[in-house]
Amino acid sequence: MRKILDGSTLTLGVCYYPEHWPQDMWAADLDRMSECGIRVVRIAEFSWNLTEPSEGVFTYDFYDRFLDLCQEKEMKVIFGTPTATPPAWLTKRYPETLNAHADGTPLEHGGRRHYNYNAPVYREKAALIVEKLASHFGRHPAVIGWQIDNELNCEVDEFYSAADACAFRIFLREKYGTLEELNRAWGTVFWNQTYTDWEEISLPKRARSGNPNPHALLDYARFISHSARGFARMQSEILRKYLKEGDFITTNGRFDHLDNHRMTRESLDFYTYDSYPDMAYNVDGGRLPSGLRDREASRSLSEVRSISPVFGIMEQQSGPNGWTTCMAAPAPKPGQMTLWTMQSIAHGADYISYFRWRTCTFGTEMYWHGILDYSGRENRRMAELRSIHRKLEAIQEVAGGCYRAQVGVLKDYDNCWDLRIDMWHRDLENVSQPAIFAAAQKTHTPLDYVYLSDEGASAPLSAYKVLIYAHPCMMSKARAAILEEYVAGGGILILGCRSGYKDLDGHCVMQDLPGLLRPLTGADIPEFTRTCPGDSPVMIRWGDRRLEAPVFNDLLRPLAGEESAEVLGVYENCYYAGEGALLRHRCQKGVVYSLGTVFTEELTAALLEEVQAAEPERETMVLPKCCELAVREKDGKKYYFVLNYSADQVTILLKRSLVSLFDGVSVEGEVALEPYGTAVLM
């Protein structure tokens, strides 16, 4: 049985860097952690030199001393492999290990993630340091697990070194076999790009000037994922040789150009995430914010739950954040540290590790604060941590409970990567994804994210009453068949505009739209258009509703002879007024809704009402819009997490008697929730 995330306990941890502090501070720090309920520390992910100070010279004394102290203090340890920051002696002696900018200029030593995954010598040196660490420290009783690297593809998710160019050509040869097939897939006949030798192929670059081949860029994204996964798998295979019973392997973060689902299946026991809710208002990975600020972190937590239903938080925000070069977030207000902790637990995390224990007094992250400020004095955040520990002790029975949602949002990596390349696609998703999330949050409709591939789905689709697939521009026969099976079994599928107009190579299909989805949707799209920003907003008339239809409009008509398809809403105030904007198709036991535009918050809320999915717990409680509802279920019991993201006290209405787990008191009727307050009810 694992030492954490075993389904029986909620555990608190913290990130600690003993190399930043004099040894005579370690024992007192560990004692204070224990007094606050901390049971686990993560260490070592940026400390290659401490074990290999020069090439081929290995010393273990530093971490021997720290781990022995942890064992004495009954503190468990997650050991990080230090491959995110190679030592200066390595990059100086082997400059081919450095990543490069798109113009070919190598990155310089002195930051982090300046290496590339594909330099053979870097793979060799990384494998050696992981082997040395695991063989020496893996049997230490204080060590309970390993973190691979740190935040793969964070900051840098494009690689332009000579080693990457060589590896890219190998990747393409293995995928396509022949240049003829590659030329077909990349459409190289356009603009005379045809290749006659593999060595003619270079890394595609998204420079500000020029227009790189979009199909090459799509394969480039797949290649980066392939490289990162291979790097993780190399380390995992080494670590597994040295695991004790119950030890685990994980990695942290969630960044672009990486199939995290596949990496988890290949290399990890579970996934962990780094949750910084007060950074959520920043644009992240090409998506725009929903306007919900720290509540937006719930969207990321739901994505992580899709990757790994059993997951933890390796870095939970505990203080104000910022580097000397970028980013800035304020200190958590009183109650927010608790709120963000409960947000993570509400979404399924049974392990919460705060970043960090002490705030570093030097370096790029000296403004990225932890529990303690520079002096180490007692402070408000320390007091709140003690309170969090008491609350977790009161809700231990929640551990192992599954998050429950009747609505799933479908996604897939091909479309996620395509929207970074294709502006037309990106413009749709940048509106729809935040709107879907915001509508679900404000109607207290728990959401899951489910990822689709030709091999299947990341979770059984039959578990969901409703699935929303916003803009599956790229579609395959295998994925269409999976959707057809879901609908035939009684599921409700909602599709947005521009569905099915590309294949997996990114080519526009020469079929009547929506291409492979025509039989499923019962719809024909004879015409489509982007909307004009200078015109009056296009509107949809749907019964007594009048809703805006921005960005893009598909004109929807029932397929000829398709009596089970009907138009529910039509466009107004445009040259295609009267044409279908929303179509419903009854298909075997299920229903498909085709929406001819993007998902706005108002449209999504109306659709959730239409399919009777909004407010699934309305018979139990009524909540203001500023509160999130999350439900975990275990052994037939439901645990309701109510999270108040407002700076004001609010009132919730409980329609039946529930037990407040924090204090064991039965509550019913109107219940006050303090600013940033939380409740766990059963």
The other form holds:
Amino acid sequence: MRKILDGSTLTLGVCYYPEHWPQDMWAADLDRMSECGIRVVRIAEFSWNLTEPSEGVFTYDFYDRFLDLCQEKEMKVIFGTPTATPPAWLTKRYPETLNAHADGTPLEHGGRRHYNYNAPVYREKAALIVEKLASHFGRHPAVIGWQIDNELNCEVDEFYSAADACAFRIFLREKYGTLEELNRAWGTVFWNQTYTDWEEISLPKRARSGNPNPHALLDYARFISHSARGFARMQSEILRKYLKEGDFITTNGRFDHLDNHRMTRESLDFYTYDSYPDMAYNVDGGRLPSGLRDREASRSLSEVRSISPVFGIMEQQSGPNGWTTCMAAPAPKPGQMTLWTMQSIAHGADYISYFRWRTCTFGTEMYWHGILDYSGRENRRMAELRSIHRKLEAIQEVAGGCYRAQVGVLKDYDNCWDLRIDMWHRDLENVSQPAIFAAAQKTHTPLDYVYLSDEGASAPLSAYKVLIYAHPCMMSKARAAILEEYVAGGGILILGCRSGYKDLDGHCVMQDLPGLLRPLTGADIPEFTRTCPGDSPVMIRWGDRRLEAPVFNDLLRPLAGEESAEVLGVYENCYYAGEGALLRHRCQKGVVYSLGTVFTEELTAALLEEVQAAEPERETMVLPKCCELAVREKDGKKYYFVLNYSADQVTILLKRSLVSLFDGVSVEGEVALEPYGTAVLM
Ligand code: GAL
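Starting from the form predicted on its own, produce the coordinates for the form predicted in complex with ligand GAL.
Once more the chain from above appears, this time first in line as the rest of the complex follows.
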């Protein structure tokens, strides 16, 4: 039985850095944590030197002392491997272990994540420290699990060292076998890029010419993912040798250029995430397209759930945030720490570990506050933590419950990486993804993300009434077949513009559009165009509705002779007025909708209404727009999480009697929810 995420308990933890504090503070800190309901600490992820102060010299005293104290205080420990911060002695002696900027200048010691995944000597040194830590501390009874590295691909997700160039060529050789095949896939006949020797291939650098080969860039993204996965796997294989019964391996964060699903399958027992909901609206000055502010974190949590249906939060925001160099978020207002904790639990987190216990008094993160401020005095956040603990005790039965959604948003890594390269693709997703999420949130329609690959889907598609695949620009036969099977079985599939116009090499297809999706959509796209921002908006007329069709317009016609396809909405203006903008194709037991444009919030809400997927719990409750609804289900029981993100008290309407789990009281009719208030109802 696993020691957290065992399906029966919700557990609180905290990130602690014993190396930041005098040893005589440790015992009191651990006591205070226990008194607030903290059962687990995550430690050690940046402290290589404490175990290997100089090359080949290993000393275990520091963590022996700390772990023994934890054991005495009945505190459990997640131990982090320290490979995100290689020692100065290491990078000085082996500069080839450093990552490099695109111009080849190596990164320097003095920050973090300045290493590369591919230098053989870094793999060797990292393997050695992991082996030493795992073999020594793995047997300690306080240790219950391991975190690999810290936030793989955070801060930097591009690598340009000589070791990476070398590894890239090996990756390509394995993928393509011959240069002919690589030249074909990369279309190197264009601009005379043909390679005649593997050694001629360098890392494609976005900045170099401004216009690098897009197919090479796509393989470069795949290569980075391959490198990060390989690095995680190397550590996982070592750690696994030393796991005690029930111990686990995880890693935290969710960053780009990494197939997290595959990494989790290969190397982890479950995934953990670092949730800083305040950052979501502070990074861009609060101008998120959806305007959902901290509620936007639910999008990331839903993405994490697709990797691990039940997961952990390794770092949950507990204070005002900021580095000395960037980002700045205010202190969580009274209730927000609870709200963000419940947001995580609502989405499937059964372990919540706050970042961090005490705020560091020095270093880059001295403004990234934890629960306690610098002096460690009692404060409002500590009091809120105690009340969170009481609430968690009252909802323990939720643990292990599955998040329930009838609507899934399909994604795949090829398209995710392509949109970083190709602005004709990116501009679509940048509108559609936040809008789909916002429409679902505001109509209280729980939503899952499901990832597709040629091998299959990350969750059984038949579990979803509706699937939205916003812009599967790149399509393969295998993926088209998976979609066909879903629709044949009765599923409703909604596709946006530009579907199926590329293959997995990123080449545009020569079939009539939408390429491999023609039979499924019953659609023909004789013409398409980007819209022009200065022109008057293109509008769609769909029954009584008039809705804007920005960014891109595919002209949709039923395929010749295809009687089961009908045009539901038409463009109203521009030179293609009267052409199809929304097409419905009844296909075996299911239905496919093709939308000729991006998904705006209004279009998505209308489509969810059309397919009768909006507000699935409307018979049970009516909520204001500022509240999120999430449903976890266990043993046939539904747990409704209602989360009020607004600073105002709101009223929710319960159409039948439900039990409020925080206080065990039955509630019905109009119920008040305080500012930032939450309720778990059953
Ligand atoms: C996370 C990271 C932590 C800490 C925190 C605050 O991304 O894992 O180590 O840096 O952010 O910045």
